[in-house]
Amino acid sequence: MAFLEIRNVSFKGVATAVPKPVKVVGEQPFFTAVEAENFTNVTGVVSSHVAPPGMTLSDLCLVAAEKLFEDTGWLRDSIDLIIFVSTSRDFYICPNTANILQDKLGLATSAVALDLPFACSGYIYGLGVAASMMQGGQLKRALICAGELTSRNQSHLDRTVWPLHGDAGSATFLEYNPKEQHPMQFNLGGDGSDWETIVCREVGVRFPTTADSLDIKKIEEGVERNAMQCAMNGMSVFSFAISRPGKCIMELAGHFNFTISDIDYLLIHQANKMIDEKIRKKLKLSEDKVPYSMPYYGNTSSCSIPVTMSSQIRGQLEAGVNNLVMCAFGSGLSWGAAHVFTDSICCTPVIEV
């Protein structure tokens, strides 16, 4: 357990944005029509967006950016750190792709410009990071650009991950404020023993990518892919998650002394619709307090909280305070919550590209 209170920091705006191409479950060449409803029934995925060749992951936070951009006013050389959040890089060596996205962006040259190549925890791991260079009033106003384009890591012939994810990236605002009342409190946490539950096996260093890497296998019925897409070992997957991010926020309420059922939003990674009204209801938590994004985005990895702020629940977030408890886990395996606290913040309706 990783405990973090950071002061100053406020949340000030977020948008998110999609590819306009849908990808729908029932249309799915390995499912019957049975088969395609009773996916939809456990996951809670009837469709998502999928992007187009050519497309890359910071070309949709590079419109969401855009947008959050025109709409608080800030300007450009405002902005004092950028952190590009996926493991959807535009060069998986290097460059970075914050660097990229910073000069796209016009953003001035003194900005620190960093990725965190996170998977499906990376939006709370994100705020984390920037929060925390932020605190102590050096950098002023920070952007994280968070996603994914896993349809560009996955087989589309695997039945097991394909009709569940979808492609999205978002953009969100935070900005040094010493008259901040309320402290960002995280809760964050790892357990790399269980790295092979979710995995790209070879594309990296420890095993190599070779020609053998590009030779599509099937594994079982409904599943064939290559050594270089994702990989997920289902069982391990759901006993993980059913378990650890329901606790890891128990721990963030208990640590920090607040009450889960005085929280407006439970703003939660969108694994699978099971998967999370597990932990609704461990945290007895009412479904109006659970908004849900995935029936037609799916699970968008590291921007699923985001897209969910953007399409469920944008005009409560622009018109008030709200009491929030972001939690998000997936590779590595690891995890994190977050208790925020937002005040009239700026948030885009979902944008199509």
Contents of the next structure:
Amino acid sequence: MAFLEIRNVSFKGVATAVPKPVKVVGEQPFFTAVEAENFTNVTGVVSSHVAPPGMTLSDLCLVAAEKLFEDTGWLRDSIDLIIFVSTSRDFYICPNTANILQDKLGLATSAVALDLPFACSGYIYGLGVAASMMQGGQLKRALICAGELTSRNQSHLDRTVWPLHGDAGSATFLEYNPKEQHPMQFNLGGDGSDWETIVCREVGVRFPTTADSLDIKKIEEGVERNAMQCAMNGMSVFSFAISRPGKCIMELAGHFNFTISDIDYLLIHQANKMIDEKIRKKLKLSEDKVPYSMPYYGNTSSCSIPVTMSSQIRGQLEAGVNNLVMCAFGSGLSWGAAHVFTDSICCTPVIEV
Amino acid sequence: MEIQDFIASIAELFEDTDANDLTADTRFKELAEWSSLIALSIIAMVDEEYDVALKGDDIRKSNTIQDLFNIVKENA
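Show the form predicted together with its partner chain, please, the one above being the form predicted alone.
Every component of the complex follows; first up is the chain already shown.
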């Protein structure tokens, strides 16, 4: 198991941005009224945000990062590391989107810029990679831009994915701080044998894109997509999601010897309400410790945790010390959990762009 | 691990089906009440009671309750 303990790095701020247009579950053509209601009862999702044509995830992250610079007063050239965590990259092959944002934000050319092309589990990996690179003290400040335009790689005719997901982007600040009392603790893992569980198949070099890749095929009633769009095996995802993340958190608490019931909040990837509630109950956490943002933002992939922070517990995060466990899981399959203390961080309300 | 206990656990998930009608040979996906939500409930029950993570294909390729039980038994 990959346990990481990182000292001297503090979580300093988070900002989130979503597009203004709204996607309503009850207005989707593949659902009857009863089906839409059942869907909302199970998943918790009422509506989410969807980016208009021309908008990219990096556009949303740019707005979130600009706001975070404004609210913290951090100088652009104080950023030594920028990580872009997403599969919604400006260019799928090259260059890295982190370089695009590095330029647009006016960061120094001496800053390290890299992409981590993770989907839902990405936020934990972004934090883990950034904090690991910073702990030596050479890199003092990091910006992590995480999120997804799920609408860009999904079929709007696929009811297994389209009504569940939303678009959102975020910016997170970490800082090297030798006085930080609480180390960041991580447990990361993955299982590539289940790579087909969530896959965009014909967009890489394993299965190269052909003219046929664009043909929309009817998989079953209410499920139509082409071979480049995200295909999710819902039952396998469910089975994985109700078992692995809970174990990942329990392993983290066991390894680093902290008590799960002592935490202030579990910030869990907003997979869907049924899954997240099963995880909450397994961990015996009360409802007030597990905030949900999925009702009006949906599952926003690697932005789930920032959206929940900005929309649900912003006041508490700005007001004092919080003992947090974050956990995310998804395509790969991959998963991760982090134990992080925050102290009066900067947390912006969700910005609508 | 007993098939009778497994059948009883499955029966609890089918609210509108008489538990006495369920046997190891029942083709559970052909029951009137069968739905994707019950499929998820079976996966959740197997996770909770047997600590086995069923895959979508396990449900897809199983016809009878016995088929499903055999998969759970192999992976327990």
